[in-house]
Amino acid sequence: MKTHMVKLGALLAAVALALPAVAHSEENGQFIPVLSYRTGPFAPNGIPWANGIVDYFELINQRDGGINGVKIIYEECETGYATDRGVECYERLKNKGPTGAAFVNPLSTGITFALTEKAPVDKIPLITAGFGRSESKDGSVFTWNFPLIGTYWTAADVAVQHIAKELGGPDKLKGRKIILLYHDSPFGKEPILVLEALAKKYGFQLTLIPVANPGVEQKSQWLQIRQLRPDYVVMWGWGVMNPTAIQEAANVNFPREKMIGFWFAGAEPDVIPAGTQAIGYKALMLQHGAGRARVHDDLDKYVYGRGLGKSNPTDSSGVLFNRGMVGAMLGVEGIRTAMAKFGNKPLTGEEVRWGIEHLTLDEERLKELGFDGMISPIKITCSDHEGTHTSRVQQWDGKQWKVISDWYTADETLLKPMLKDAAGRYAKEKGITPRDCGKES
């Protein structure tokens, strides 16, 4: 009994002497949610991108010792894919840690759509990096939103680019038959105002083709695609509904080379299930692509090499992990630009938010930091909140993505207006006195 008292003793005081350094810790710490889905249909590809995620935030605590000093602690929280699950782990965990949630990825534009109206009330940005509402790139009614590096409506303008100049030049638009096949969801449907002008500016016949959630049933669709002997199918799908679609492709004998998805149908887990029927088949790059950078190495060394990663080191280079640990970046840097203006600590939301709206990476910042060339330079401003409006093409050879094309650079004389109208429909709608960005500092 004496040696079990000493023991337990020993442990107490163990404990005892543990507690304050946790609670210090936790109470010098910035808190980041984490809104993942590593279950249900979309797993496949929502398991790489959390990883990229996560992985990320523990470089930064492994490497550096945090942001300026400030330990990163990140919880994750399970939606499923789901809006009303994800909407739960937001309230969930908004109001953890010291300052509360620093900024929230939803990993979800369903989950962006409903949290739009909850961030101006808790003062908590939100990073869409290339998914969420493409209107939400205006700044000045969208306070609170940050679609950066890259917006539907960006995408969907590069990708009726890359047809003109496959078909040699934007005058053998006119005629050609496009079809969008899209996911029926508040995502599929984000390009169809820009296609539509598209189709009307070059004289294209635009087919709206919807794929009811989650994407395995498309026979029927197929059949349709069949019979209208289109020109170029457009592909705005996520998870399972991507493979389904290039396998249905094959069935019906259409050409996977004339399938080009958008950004979040060019990943790995589109492609591999589809086997050899994916062979030629496109995508837009979400500025990134698969393969490794400088910072990879550093991963191999500060997470993977003591054993903390949550992904397999093999597959740390894929395209959503790759675009998992870009998001991490931008808003880890968010908050860099933040403490910049506020100090090295603990920042609130209302903090961070100022240091999103003020992030500029440039080629040199974007080296030093291991990203160079993954993304381009981005410079955020109070009336844009995108940064960058550029993209490229990539191609699956059966065993990698290889890139086919240049940068494009997303039309703004086209997209500007239209942004203006829906962002300027949105705030009279909510009520919202739009921001005179002439006047933010």
Second form
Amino acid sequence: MKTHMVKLGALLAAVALALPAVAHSEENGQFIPVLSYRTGPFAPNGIPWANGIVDYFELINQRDGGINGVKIIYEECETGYATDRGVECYERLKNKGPTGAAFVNPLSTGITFALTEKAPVDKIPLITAGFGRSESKDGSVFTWNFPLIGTYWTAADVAVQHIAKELGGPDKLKGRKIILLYHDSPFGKEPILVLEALAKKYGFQLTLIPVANPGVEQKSQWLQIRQLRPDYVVMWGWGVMNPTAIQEAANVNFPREKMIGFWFAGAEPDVIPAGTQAIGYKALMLQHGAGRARVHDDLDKYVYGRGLGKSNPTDSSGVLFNRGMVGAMLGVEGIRTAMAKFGNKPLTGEEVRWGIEHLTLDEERLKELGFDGMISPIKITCSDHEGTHTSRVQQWDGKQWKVISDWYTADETLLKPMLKDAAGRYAKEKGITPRDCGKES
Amino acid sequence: MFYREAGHFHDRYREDMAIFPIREDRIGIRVLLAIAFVAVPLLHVAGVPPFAGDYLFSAVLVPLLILSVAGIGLNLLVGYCGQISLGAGAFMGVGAYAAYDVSVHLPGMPLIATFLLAGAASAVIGLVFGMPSLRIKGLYLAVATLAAQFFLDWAFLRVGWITNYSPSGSVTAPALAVAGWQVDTPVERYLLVLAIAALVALGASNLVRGNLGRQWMAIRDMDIAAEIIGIRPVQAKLTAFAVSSFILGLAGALWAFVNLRSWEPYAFSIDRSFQLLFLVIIGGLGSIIGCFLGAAFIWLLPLAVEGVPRWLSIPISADAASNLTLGVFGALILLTLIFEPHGLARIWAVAKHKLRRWPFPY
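Can you switch from the form predicted on its own and show the form predicted in complex with its partner chain instead?
After this comes the whole thing, all chains and molecules, with the earlier chain placed first.
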């Protein structure tokens, strides 16, 4: 026993002595933290998403030698989709690298809510492409939040537009029954305000049915749906909730064609576990879908060809992988925009924020980047941190997602006043004086 | 060695009954408090790593201290009064939302008063859910407190008034100010939490040494015998529930206002209850210092396990590190419980005992 203790003590002492010796030398470059979740109940969705992000950073480093020659240094931190772990990751990584974190992409609405309070203090922009708080689109109040290329409110409006189209026009919505089946968390509750406003406008009957986290238990919800016999079920789910819902829908014989998931319920891990029962299920697209674009050829050549990728090359065209890549690309282009003003060197979060706020990607630029066809052109301004308000609908045919609609544009006449209202409420609660976007350059 | 009390004689009852009857302990605790209150902030100001940045304060020390406070709350109930509770997370939630509601509906309320009201609200709820303990015991009581957890979780999500009708159900804390002191920086937050944690620890250790604590322990050890010697179980159990919930509510308000700043009901889910229960079991049931040790184990160990490969520059992917953490953490919990079922506090007590009898410990 005693010798064991001595050995253990010696080992610990050796480790302690070795620590300073191997202290890592700081590289020069632009540091970007990657908050991801590769474990826990949301891992099947979190893994491809995170892979898309890190593989794109690796592509930029390998192909271009960094952003305008400034190498990207990235570090992953596991959040497990838990808010407190996410905050810990953020605190750990926010000051790393020569200039601190360029931006943070938290991959979770819960963590986004928590970081919204911290980002303005630390002066680090938050990129929440397709998630986060919808009202943070108003850049005059939410200076540091960027819900780029789509908010939940846009999604809610587009979902109803698509239902109206399938029914044969908005006037046909009157008297119909639509159910919102949602994950019972801030993330799932985000669309409620918009759907309620739309229900009032078009005269359809909206029923809200929550599903408790993580969403594996939905028997009673689907019994209720069977009793209500709705015309459509709009689903706001994430992770294991989605395949469970599809299976339960099959159990109560609810047609999958009448289910519309939003864009976090529209990826391969959401339908493949449900097998053939998922055939016909529809989902919104966050701009992009699955499939390859020119950027994937570069990935094959520079990342997978050199054995540097995180993802399996065959999985690198899935919906969530592409989502990670699009999010990473938007951040990188934000940094590039900022470099045009501040010079080609590692930039601070404050400088990167300016860059993202002035980010413009037209068709031509998207083509250059190899993302043509994946997202529509975007233009970020001080008053609009979303940049584009469009979405499409896709359908699962048992093997792959097929795009079945044209681009829809969200109804700004409805959303704008609601946005002003919600952002104004937040500003008042927190004592923020909104910036005057007319004076921003 | 130096830690011996030979030659210390207590010639007054006061000295014998002091919280720290041994002089070395008194010195030790003073040094510890001086380090925590003075040296740590000074090292931060001087910029000595790892005290330089915000990380140590906002991601390590503040959550650690708040969890310790919550652990004390739960330990009073589980460790001292022997009433198993699986609703600790929910009582923290009551504190958090009560503090939020006070700050929304009664603007201008001083922060400390807000925290006390949050604790009081939690105490009332704790009393209500403590009622079943008068009739049921052991595992059955655990199930009853589980019901409290589920009911309160439901209420946070469904009762709009609690979240001031926030559309997403997520709420944010107001700016913190104590008597004109703007508690903005992580170090200031640390000092605020540290002061509260020290007060709670002092109060709790006095409480358990006094009449009430002895009643609780008598109920824990054998409730029938306790009743026969004149302890009223109703009073003892309900006060344990109330005091425990009060401290849990206070900890919840701190967790929400000082640590998270913006939170959703999920922050106080059943996972939190389990975390706290593990914390007090690993730290040591029926021990105040055990709460701090248990909190350190629960909060620091995963960070350490994850951090070791990084410090040694061993390339390891984030997911592998995370799985490794879970594995090592689970193994250490098992080992701790196998080799010292009475928790870390017991290890500490044994070490102290051996030191006092050095060089011939037994």
